[in-house]
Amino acid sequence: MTSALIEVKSASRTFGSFTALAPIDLAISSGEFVAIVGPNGAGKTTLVNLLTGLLRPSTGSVTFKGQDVSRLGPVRLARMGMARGFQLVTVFPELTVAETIAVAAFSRLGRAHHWFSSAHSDGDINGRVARVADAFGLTDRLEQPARLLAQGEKKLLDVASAFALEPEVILLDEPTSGVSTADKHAIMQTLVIASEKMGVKAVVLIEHDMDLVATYAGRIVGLHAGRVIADRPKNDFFTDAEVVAMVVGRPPKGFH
């Protein structure tokens, strides 16, 4: 049996006297496309901080390539091969597509704070670049400013700075949020794509669309008032009236 690559053990968290997430057990293995929904408040922003190291479990353990990573933080967490979307287009909309990749791309290698000096001398960093930009569509986009592009395109970059990182694990949170539902769907389906030319071995996503969840998760953990009420296979998932009302209230297209 392959051993997983994340391992939450009777992880919780708690804030004073409120517990935001009880104690829980997941695993994510290579080849895992794995889907965390559920109502807000459900706990899902706080599990995807204690996977990527922005939260202390209060109880239990975290752990990435039989590693713990409660105390590391999410640089640390980026070098060893987990990586979790960000906005840079948001943080830095003046800079141009190939210099938003860029930043990522020298975190990775821990030369944050001198990237600019060096973005476009730098052999290593522009091939990355380059990569990247040809795995999600934007090569012809390079040396636009990141403000200007459409609203998928901002998406897109922005799951493309995350993959700047060369993960092996990338977590996502809300990746196709404010755009169309048809740019949605091509999003989603860049991302697949990307992963695998990128050699990623899972994906963890936070999303809402239930119609995206069904279409490209193969695993779906539910979340409801901080606990998991559900880990299973898509289909087992959708077919259980109960757990879809509690998480998400409806079936996606398709479901009955």
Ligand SMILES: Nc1ncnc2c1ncn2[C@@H]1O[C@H](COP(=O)(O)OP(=O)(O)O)[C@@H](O)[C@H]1O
Contents of the next structure:
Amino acid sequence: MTSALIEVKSASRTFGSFTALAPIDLAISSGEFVAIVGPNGAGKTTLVNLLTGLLRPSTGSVTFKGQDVSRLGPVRLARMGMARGFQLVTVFPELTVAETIAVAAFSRLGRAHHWFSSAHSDGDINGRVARVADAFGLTDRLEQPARLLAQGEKKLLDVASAFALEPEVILLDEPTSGVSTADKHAIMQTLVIASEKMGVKAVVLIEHDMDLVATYAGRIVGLHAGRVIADRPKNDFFTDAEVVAMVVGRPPKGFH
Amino acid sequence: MPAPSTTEAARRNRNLCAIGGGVLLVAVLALLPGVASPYTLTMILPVFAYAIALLGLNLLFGTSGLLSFGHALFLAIGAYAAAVMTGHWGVKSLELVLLGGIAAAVVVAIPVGFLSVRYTRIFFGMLTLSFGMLFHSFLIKFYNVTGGDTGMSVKRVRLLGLDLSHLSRVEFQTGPLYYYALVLVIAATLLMWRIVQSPFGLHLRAQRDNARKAEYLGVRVHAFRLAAFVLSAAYGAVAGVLLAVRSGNADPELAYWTHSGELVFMTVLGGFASFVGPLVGAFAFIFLRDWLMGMTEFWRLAMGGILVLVVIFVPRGLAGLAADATTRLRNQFDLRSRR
Ligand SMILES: Nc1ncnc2c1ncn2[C@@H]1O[C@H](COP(=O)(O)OP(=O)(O)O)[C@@H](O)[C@H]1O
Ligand SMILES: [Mg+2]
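Can I get the form predicted together with the named molecule as well, since the one above is the form predicted on its own?
Everything in the complex follows now, all chains and molecules, and the chain you saw is the first one.
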């Protein structure tokens, strides 16, 4: 028995003959804020997809609370306390912001199968929707259909709806891409505060902005060409210039 | 919080408008037997039946994003259930026949839906189409059970226990059966309204817009699609029972794929976004077809042309057109009263 929430045992992933992710071992425990960094194509999204059961590992296993994630499937993972956002903007175009958050809130309270009650007049749900929208600054957008939101707002809504599940672990794939630098910090602040408020125990975050990573993450997993080149506490990570150079996509010093 | 309260007011306003419009529509339909010809009234009966079927189809297409090209299967099951129950089993009560039709449709819809809802878009459409064709061949091939091409006859039923066999066919259809069907339409609409507005309906809309995201928010995509499929099949069966009780016959054409196509046509014509769409679509289709059939032998061609025009110029259907018009009117009114 371990205290890890997510456990990866020599999991790898290939697409045809291409190895997107070489076998990796990883354990994510309660209280951690893990950043996954690396250049484009390093395998970050593939890793998160393995962690959330969206992709099956080609070898090895991934478990959440001791159970195989690809066997659990997304719905049971959500019920057990795992939530994720997506790299490419994914919203429900015809649903309003309030409805989008309510989708998660109804799942969380196990009230989705109520056929005859009105989805708009459930006090508990409306309370949760208001709190989450407030935390993510979406309060004046509540009645807007998601398709009319600005790109950055869509991204926020994706993250906000994941938070509305009140998960124990949340995995986010570049939640700040396409957002201005000032807004990036605001989003990260929001993430940290919302995580504390809603009892999120662990955050896994793919992020390109090293400034943000250095400020908010506690542990950093560096990927390069499908391999883990470093998995260390933040302070040990940034003191290693060679590793930093590799994850930001430049060859290390003295390479040529 | 001023923002939510105004939207709450807007929602209440919209609901009041919908209720007002609905009451008006029902009043007109209820008074129609006093003014319309028997011929018109016997044509409105299928309008009511199809409106119920389209409500079910809208739950699948409009709310869940699944377009069935085989939905006539369930109308046929309702019709044949009526024939078997009234003809072979001696059942007289329409209420029992309706329940029997619904039960038969549910029994068939569970396996058919289970296989079909794993797919979406054209794949779902093709699968449902295939199941419809399968049932049609079954009706034709097993003629000693189903009567083959000629179908089976449906005996006169009692409404709420009332024996109405002294009435002529036209009297029965333009009187008691007309009102019975009208009440069914109202009940079916109200029930569907509740369902679409419920958390269940919200989750259906979420998976329609983005199934993968919905799953990760805990939406039970396949189970809810299946529930929607079964519900819409039950609505189809009610329509099938009404059609068969009206015509006194259940025939295999009901299950033929062109009949499924007509259901889709009616859905497009009426628009799938609102609760009057089904009534409008069914009404427009049946009266348009009747009118064109009287005008030209090329009525199918004309219907096809009209479908093309509707898809291009009125993609939200006639009910959508009407909704846009009333919104524009209301906005103008709001502007003027604010000045
Ligand atoms: N479904 C797929 N089929 C084939 N190749 C894929 C697939 N998904 C990802 N890849 C490849 O795997 C590599 C890693 O991709 P990804 O995990 O998305 O990288 P990152 O998120 O770090 O930018 C890339 O070279 C990408 O082209
Ligand atoms: Mg990526």
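Here the rigid core means the biggest group of C-alpha atoms that line up within 1.5 Å when the two forms are laid on top of each other. Numbering follows the first chain given and starts at 1. The structure presented is a predicted model; accordingly, all values stated were derived computationally and were not measured.
**Student:** Once the core is superposed between the two forms, does A146 show a C-alpha displacement of at least 2 Å?
**Tutor:** Shift of 2 Å or more: yes.
**Student:** Rigid core aligned, does the Cα position of V169 differ by 2 Å or more between the two forms?
**Tutor:** Comparing forms between the two forms, the V169 CA shifts below 2 Å.
**Student:** Rigid core fitted, is the C-alpha displacement of I101 between the two forms 2 Å or more?
**Tutor:** No, the C-alpha moves less than 2 Å.
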